[in-house]
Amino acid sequence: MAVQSIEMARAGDIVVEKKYGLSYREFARQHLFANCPVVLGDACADWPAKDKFTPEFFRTHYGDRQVIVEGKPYRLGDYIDLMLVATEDNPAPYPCKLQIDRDYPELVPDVLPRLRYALPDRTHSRLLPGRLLNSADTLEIFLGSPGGQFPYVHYDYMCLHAYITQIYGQKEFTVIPPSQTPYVYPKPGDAWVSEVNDVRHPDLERFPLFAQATPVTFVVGPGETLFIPCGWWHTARSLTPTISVALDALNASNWKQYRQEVRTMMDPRKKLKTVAAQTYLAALGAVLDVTERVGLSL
């Protein structure tokens, strides 16, 4: 089938795509190995989510449930209710995050087969211990209203990489390079999150800088999904209600990021550990590295 590519949105040289029907093999070029954001228009075709998630789904089977959004809790059921009838100017708390494979086991096969494009993945390696990854989840489903607007800018914790698949509702992306991390001003202790919280209405008097920045903006609808690249900048509003699936994914193209996140997420007084943990992990990348040229999985 012959690639077939739609231009979304661009900011300066910087040019956000739609493709169908894009090859493994042209992705880690053109995309994974490249760093550059792309909307893959069919890449979770064979989901049964695709069909199956949809607000009545979740009201009818997990209505009694617990969430916490925005630090208070609600029963799912009537957080649904909310945002279904919030409007862009009165939206409902953002985000609603459910936790797939921790308290929703059962919709993991709803989410299978793996995106290909996501693939291979070390997030889930049995030689990669799960204190290296620092808790950070990989796959959520987020649910939310018009209007709702995720509370800051940031890049995927630990420099994973980002697979955004809307399967109900459009949703609003802004994306920003890693290079230009010094105009989105990164918080002391927290430099995954940005200070500047609204792209759209930025405070230029106290973020000068951000006025060199060059936000891209699209909306990314259902069936497509979006891949942020490690270390992109991004956040995401919802312009109808919505439901996404997020999944994170690290292999050797954001594995030197990766071992630098952990360096800095460590103890800088235990620098034994540190240098352990680096050494450790230099070993497994080359040794992964092999094995996923080999198709075997660790």
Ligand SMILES: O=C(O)CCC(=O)C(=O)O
Contents of the next structure:
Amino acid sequence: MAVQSIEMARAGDIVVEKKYGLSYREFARQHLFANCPVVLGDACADWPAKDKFTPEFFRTHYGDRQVIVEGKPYRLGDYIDLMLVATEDNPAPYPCKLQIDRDYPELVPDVLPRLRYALPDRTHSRLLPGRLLNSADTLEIFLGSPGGQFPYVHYDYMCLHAYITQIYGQKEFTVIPPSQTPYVYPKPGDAWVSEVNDVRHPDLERFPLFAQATPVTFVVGPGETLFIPCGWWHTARSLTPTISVALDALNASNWKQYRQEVRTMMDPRKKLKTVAAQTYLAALGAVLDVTERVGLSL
Ligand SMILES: O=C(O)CCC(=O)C(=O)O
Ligand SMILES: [Fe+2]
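Now show me the form predicted in complex with the named molecule, since the one above was the form predicted on its own.
Below, the chain from earlier opens the complete complex, with every other chain and molecule after it.
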């Protein structure tokens, strides 16, 4: 099948395209290893979640479950009612996150087969101790309402690649390349979070360099998956009631950046531990490079 490609948005020298029929090889060359975002128009075509995950589905089957949103507990059913009546001017709190593998394991098959573009994946390798991922969440459902805005601009924790699949409704995303990190004011001590949390109305008096950034904004709709490569700053805002599935991936393409994050996050006084972790990760990377090439998952 020929690749179909549509330009979604551009700013400065950055172009974000939507592509259909992209082979894994083309994705790896043009996006994964090139660290270039893309909207994949048909990546989740085989997911049962595509037709199943609706507000009604979650209200009917999980209405009595408790969720914590913006620090406050809600019955999921009540949150969904709120999200359906909310407006841009009066949004429901956001994000309402459901951690699929921990709290809703019976829904895991609905987001399988794993997106082929999100393979290989080392976050689930038996050889990678959870501690070295700092317990990063790697499979979540997000529910939101019109005007519901992700609370900060960030790149994904531990420099993982993010794949956000829009299942229901329309969500607007803004992405900023890693090369513009000096303009986004990373938080001291939390370098993956920007101090500029409102990209639409940035406080240029506090953050004057942000004027030099070229954020790219576009809308992702049902059935579409946004690939956000490691280190790309991003945030999101729902335009309608929304349900999205977010997953993360780690492999040869972001191993070096991931190792750098591990180094940054370790206590600098614990030199021996840092060296041990780096030595282990260097060796593990070399082993997994080989096993993944022959299609073996460890
Ligand atoms: O869909 C969203 O609101 C953004 C989610 C996100 O970027 C994240 O969880 O890391
Ligand atoms: Fe993210």
